[in-house]
Amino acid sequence: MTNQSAPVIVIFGITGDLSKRKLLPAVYHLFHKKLLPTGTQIIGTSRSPLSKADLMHLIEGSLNDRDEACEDEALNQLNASIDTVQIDPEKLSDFQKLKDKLDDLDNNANHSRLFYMSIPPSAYGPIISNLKATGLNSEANRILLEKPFGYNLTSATEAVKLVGSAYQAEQIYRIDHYLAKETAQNLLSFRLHNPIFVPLWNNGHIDSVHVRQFETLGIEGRVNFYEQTGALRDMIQSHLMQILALTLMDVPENMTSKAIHAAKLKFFASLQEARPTKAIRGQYQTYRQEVGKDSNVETYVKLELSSQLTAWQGVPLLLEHGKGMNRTLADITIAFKSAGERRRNSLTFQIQPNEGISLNLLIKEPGLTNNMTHTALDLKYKDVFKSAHTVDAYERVLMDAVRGDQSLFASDEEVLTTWRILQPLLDTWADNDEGLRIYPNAAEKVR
């Protein structure tokens, strides 16, 4: 166990699909691996009734869920640390029942407090107002945001404000998990302490850089959700925008959170607003059966964006999702220039299924001619570093919360900037499906 103070993480919408897909595992794992402070208290919040056997069948169930044996001596110490409210987001008087509790495990220990927000945006509204009624967004309390961080600018802005009115900047966390994935967490140090790239990392050497994310599975029943959203919104405006900046952003001398935020937000601001032109937008071949209507939400999308920094004049910076797809991958190429090739060499990292980092180069072939061939320096993390403990990207998101350490997660600042950037697309392919191209699911590629 670590020496912090241990921390009550209130979840709303603890019994959610989110919630039962990823945190409450990422919480049984945190007590299972003991790292979580000594003292750590979880507090799950429904509208409905929820007792603490149900809490912990609904956690046994999300393990059983992705084939994972339970070891009662975690689901012990879970139990034990555990516990529900029932809480009608519109009344004032169930925010007042949390705070007593809370104020209940204060008198035994100091513990810091992090409301994690598992619900829809949409629902943000009475709850961040209540608490703030109640006192619970003192110094001590932080809360943690899910994406999508508003529809479109307009919406995303007033989200800030909404938040803002409650919280300091510092106290906010605004979850992006791809930035909590190994090899997420590895390109700023992969660039400060490979030195042998530093004079490569600009617009005289590198031809492009390819940002991409395929998912073979469809939107699995999330109608009301991807309606709402599409492939834009969710995996581009975020997950995608943010792994971009840590690929192409200067590099802080001073690698704290406060500088890390400053150098993706330089790098943001130099972007160009996004030209229609320069994008396409696809649908997967049964997507308007799964919703029952024609609908012009986008499946697919790969757009091209540019920056005004002199380091990265002219590279085209391609961003690429797609759902329904013959792979599931996601990855990070930097395509190098050459003489005599448009790409010979290229550097990838690979962010999933399977983490790693590939250098492709061209190399002889044995024998008597000068033919050359492409093979790969190919580093997975699971053959070099097997006995290390691997972490989830939820459990990281959790730590690094717990320990106030906001370097992962996205700003207000940041959130707005994408969403400028992004708002041309948004608004030219609104309610029309004017070069939306239908493509067949598992494609290998949007033609």
Second form
Amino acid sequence: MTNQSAPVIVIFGITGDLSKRKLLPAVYHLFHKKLLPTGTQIIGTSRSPLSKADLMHLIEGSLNDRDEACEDEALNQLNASIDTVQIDPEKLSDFQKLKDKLDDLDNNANHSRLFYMSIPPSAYGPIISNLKATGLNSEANRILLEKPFGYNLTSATEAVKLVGSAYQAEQIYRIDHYLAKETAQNLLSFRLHNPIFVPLWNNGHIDSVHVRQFETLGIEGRVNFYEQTGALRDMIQSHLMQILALTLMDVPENMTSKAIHAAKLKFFASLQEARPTKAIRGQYQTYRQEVGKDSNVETYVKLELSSQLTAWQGVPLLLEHGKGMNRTLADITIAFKSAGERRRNSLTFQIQPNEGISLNLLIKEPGLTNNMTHTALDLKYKDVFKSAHTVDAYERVLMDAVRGDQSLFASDEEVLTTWRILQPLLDTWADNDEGLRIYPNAAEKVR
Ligand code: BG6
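Output the structure of the form predicted together with 6-O-phosphono-beta-D-glucopyranose; the preceding block shows the form predicted alone.
In what comes next, the whole complex appears, and the chain from above leads the way.
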């Protein structure tokens, strides 16, 4: 454990799906690796009774679901550092109870507080106003918000206003865990420190950019969540657009959070509104059966955006995400221009699985032949960095919030701008099935 000031991390929605899949395993790993400041406390809040033993059980279960074993030392450490509070979000007196508990902890140590909202934005309202009413929004408090940040431009604008009425920009951390993935973090460093690519990073040399994320999983029982979201809101507006920005934005003047956000916003502001004629949506075959209704919610989206920046004019920027596909992957492919289709070079950043970077080249086949073959210079992190995977994306997100580094979080302007760009698709697709392609589960592509 480190000597930084120890935080109390208060988690709303700790029994939810996202918490079980991502957050609780990350909390366990941070304790296991002793990365959090000594004295860090975790408080899980829930509407219905949740004992400390229940919470420990939940943590162990979340690791077992990933086929990971728990170690006794880390579990004991966690057991000594967690607690639960039953909170009805509408009841001010429950927040007073929470505040008393936090004040008690402060008698022993000077804790900063992180309120982690692992809940949908529609549930923010009462929690934020009650946190404010009990003074849990003063300087020592930070708030972490899970995506989606709103459901469209109007609700995102309201959510920004609501959160902003209680917390200052420096206290707000809008999580996008894709920004914390190892390859994503490498994007800016790669561009900054490999000068051979600098003259190539524009429309004179780049033909198209494709950011893709596929999952074999479907919605895994998250019916209510997914019926309010869909693929465009769930993955494109946040993760994929953020990754696109890191790939193409100007390299910031320096690596401060402020400079990174300014460069990213400039890129988002250059994007033209999405055109429905340049987008397709699909739904995997068993989706309607799973949600038990005739839903038109999309589980697959592919769209093409374009930027007005001089460097990127005319370059198709493709974003694609699908659930229920035949493989799980996330990557960014930059295709370079060439005189002939067969001679195309490309550079791929493999975000997952098996992080790496590969450069596709044409090589003459050995022997008495002049045949050319596509092959790749293939760098795999696991081969080069023996200690790869020291910290996963959610662990990194939590550590950065504890340290007060906002670089990997989305600003409110970024969020609003991305919603503005995608709003025409939301409007066109609302409540109808026009052009919705039903694709077989485990599809390779959506046609
Ligand atoms: C979440 C989405 O933000 O990201 C999920 O809500 C999605 O629907 C998940 O499955 C993908 O994240 P990862 O890290 O598992 O690729």
